[in-house]
Amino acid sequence: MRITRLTRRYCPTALLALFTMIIAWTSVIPEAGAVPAFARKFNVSCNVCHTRPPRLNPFGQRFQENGYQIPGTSDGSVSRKRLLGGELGGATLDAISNYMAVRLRADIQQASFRDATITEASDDIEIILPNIVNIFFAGTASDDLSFFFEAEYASQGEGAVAFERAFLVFDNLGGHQVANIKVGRFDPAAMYSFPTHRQQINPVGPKAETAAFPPPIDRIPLLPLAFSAKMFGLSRGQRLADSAAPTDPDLLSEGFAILPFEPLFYNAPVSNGISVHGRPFGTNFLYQVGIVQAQTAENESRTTFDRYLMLRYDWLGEYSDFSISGFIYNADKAAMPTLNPAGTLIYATDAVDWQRYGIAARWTSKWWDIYGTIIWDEIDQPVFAMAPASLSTWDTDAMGISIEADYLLNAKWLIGVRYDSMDAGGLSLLPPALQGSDPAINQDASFIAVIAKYYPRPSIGLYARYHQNLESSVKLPTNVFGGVEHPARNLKSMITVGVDMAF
């Protein structure tokens, strides 16, 4: 899979004048201006669930988890509905502004490279308007049915709409809050106390090369790095369409390898499932198992289903909250250790299973929101066939942890800080006759982030954000990656600007 930027490169002065451009408009917007679909469905402000957009408050959590509902209610028991298409098989829809929304982000970004000459990595600045585009379609179709559809344009990958998620959610059955059985295209981690979506330092993608392997790297993602796979040296298995065996790296499909720093599994930003979470010991207590529907990386692959278990606890006082989570998410035959020592691949004798565990917590208090995880990622210890491969060095475990701290200095301005770091497994050493004496391949990975958000409105931030590489500079072996620089270690900083606004 390529991921690449779809980019305009200008001049820092024209860049300047953009940004500040967009403050003035939306510093003029009037009071009346547009607010997203749920709070114009029940005429109230969109701080009645998130702290600041797009973190979710206590309540906001208990509104999602009830199929965007009021909690304790069914349709929020307020909402006027028309009938659409007669008496007979008709179906009940709100206005189109009570379930439509829209959210936009814009980035103009400068990233900085310890070797920007290895790979298609630039140090130029980047305009991407817009960055990403989600259309949200969400609300109850009747009592205890929800569903939530969103079309997603991103410039940063081949610049189509597609539903990124999509999915249906049957509410209360058994009694309120005893079983809500969530089914489609969704993103597992929703309930977590550190979710994969929602948060306020939006992931950067990737620019990387995944139709090869080892995948080349211009650029790693900057997301929270607990997320992330954390092994080296994986792929998704023997796959062509003709079911022959690739040895010819020019012969693999788009998401062969699995870049190291992708996020899998739980924390996978959508897969394709079904979930059931509630609350039937009451309000303290959350629990979410689930299936997804996965592939194996076998010789023939085949269809399987992931599981996964989390369970939350909730503490809720006058002035601040508290959450727990922990989860445990199975994948079988999920990955294949492979090496590609000249040019042609190497599989293990057979697919690995990969076990996820992740424990995360969250405090809020006044104008405090401190929320952080712990990822631990476990793979079977990969066995080949014959020399040299079967000499080559495999680390099975990695961990992985993600803490962010966001204070609202006032009601339009936050401020936040970042730690991300990454304790990486997979592939260490290649076989002797081809490491020399050179470093570990999986280097491990760290940054700090930091933000400020301006909210002229409610549904608008405008941000700046600057990530930090903690790590120093690492070579790859020279025998087969020629010693340039790690990805890993390559991107020093980002520095970015940019507007997230939903209406």
The other form holds:
Amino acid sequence: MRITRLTRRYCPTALLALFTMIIAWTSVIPEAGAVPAFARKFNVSCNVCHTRPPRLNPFGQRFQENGYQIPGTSDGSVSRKRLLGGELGGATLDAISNYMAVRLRADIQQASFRDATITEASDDIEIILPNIVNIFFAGTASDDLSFFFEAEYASQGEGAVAFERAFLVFDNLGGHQVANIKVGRFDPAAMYSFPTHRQQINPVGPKAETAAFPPPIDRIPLLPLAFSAKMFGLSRGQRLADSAAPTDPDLLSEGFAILPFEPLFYNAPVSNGISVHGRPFGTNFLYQVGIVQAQTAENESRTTFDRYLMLRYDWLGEYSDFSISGFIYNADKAAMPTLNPAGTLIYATDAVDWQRYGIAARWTSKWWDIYGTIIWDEIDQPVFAMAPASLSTWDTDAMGISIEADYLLNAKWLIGVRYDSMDAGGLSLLPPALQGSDPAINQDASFIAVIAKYYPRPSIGLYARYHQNLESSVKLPTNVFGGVEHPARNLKSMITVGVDMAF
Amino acid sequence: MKIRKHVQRISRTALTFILATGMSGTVITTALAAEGGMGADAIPLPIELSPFKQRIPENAANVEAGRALYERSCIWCHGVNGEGKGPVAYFLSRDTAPHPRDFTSGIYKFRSTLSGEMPTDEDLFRTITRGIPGFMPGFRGYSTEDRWRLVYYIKSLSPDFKDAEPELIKVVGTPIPPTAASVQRGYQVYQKFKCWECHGGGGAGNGKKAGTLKDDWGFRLPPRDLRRPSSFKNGNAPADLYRTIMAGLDGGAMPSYSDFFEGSEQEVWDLINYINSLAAE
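Given the form predicted alone above, what does the protein look like in the form predicted in complex with its partner chain?
Shown next: the complete complex, the earlier chain at its head.
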């Protein structure tokens, strides 16, 4: 991990130097060398599958659904390139490059805060090189058997959105697109009309501490807020706390606190489980059902299985594809309502069940790509055994919206805008005895982001983007969130320039 | 403005087979050449194994079956009605050619037939099998029968295929060894026919007309960089290049030279050796 902090004085030169380097570098990479695995394997441009990387166009979606085989076919073995030493099953370098790809993301970020004195919340420019590196090894082992391995190295802060996928897909069981079974560690939302992974405006991870409660959040993550947990005052329960240090809330284990802004459940970056999807009735209707492993927030250690169902329908028109999706996700005993007055953790009598529902729509038309989702969350009413905890006020409902529109100006330039808002739930008011008066703890958040992206090659995107907090002008008493600025307000804006490329 | 020539078919089948498989004369690289092996490293197979021998009847049932396959595989680019208006069209090429083919237009690039003629069934079969480098994946994953079904469905989208008896380009000679003398002769031909006006002196695709070319649908169409044979849409084996040069790529800006080579078809093989000598891959 290399995090370089520069003070403002040096930044223009450093910025310029860095970008000159990146641009110079990208222009010397030979064209053929800048095409990732699947494009190499089929000898086509990235844009056969992507509106612009990393987003998939309708053909790319079907390619993915079909286990990295050309839609309509089971060409897992047919398209395999010549292998040298065939009898030995050996692979040549040429063949390996058809399976392997590397994605690299690097950023220069400058954030601006209301209160920049909070530990990590600094207005300084941060150059993070590289920010995220992913190495993929993906393809088909034979007809209808696909694999996908991804190792990710993320250098940014704790709790950064980090995922590593590893799964197998058994395709076309029972007939073409009747059932495809995915087993392993995967992103459940891959086929949703607003998939978690593929954002033009890449997620920027939070700077937060999940081993303390309430979690100090120095910087809210910048990702589609619809996906986030949205609930304040929830933890993963006493068992996790006990595993570290039973009494000292500063020594809780990592992941104890549920960040209201972290992506969760169906929209989690990855989950371990099994999913089945298919389009058994022609090409329009898609189903997906899955179960994924979860730990309950109850006191005793117990693995449960969260369940989900997603249905999607596509309409094809002239130069366009319109899809809508809806999902239901059920998580039993997923979270423990938790309070921490004066350094002593107090838990609710029961972990709460959590339901998540979402709908999403996407419309690609000519050079437009417009997509949005609304996700609702609902938890059981927390019950505390004793006053004063029992006098706390909780919202059991929360909702988030994310909408993005991307527009291809020409072959090389894309501009986009995204709006996110989150109507937060969970802990609203502390008990009156514990200074629990207005305003509420579960403050709403909303952001707008704009991006301009330049693709010198189809697989290389250079971008500049800007996030503006739409709520930051509202001043809150500083005692509302652990004595510091509320995280939903504190980050005023952020400007980022970076590169997202694959080869 | 389609010029349709109806000429007697003389030994059509034999000729079609040679051109469609990317074979020529004594170079017997049959089935696999059509299967998309790019000529040079295709494995010679006995002619009996040619997929073209396994043609299935062109009837309503197979056209209908072809439509179902089309809706799974092709509709994303070629669109619901085959007019090339699929949702991927503008993402694939935002403001340049090519856009996915409009199958109702009856205009085809990758033919073994004279300019203005319809392609042969084998031409379509070859395109579907191999795909189009850069723009369309190959569909080798479909069985031979299914690929014929796709051919029949696509033909059903244009009335021009009805009763079409396209005239094939004339094939004279076979590929010749790329000797220095042959390459030198090829260079003369390249100069004589002003290929450089579009493709540039070194074949880099930067000739003086390069910036001005458009296809029949009004999209800017850059000439091919002849130093990159793996990007040749019509294939890069000698027999493929012969087809490209003699038949031209209709609907695009690459002209047909069959009239110019009338009587001196041998020179095409020299020109091909010259093009191959430019390769920088």
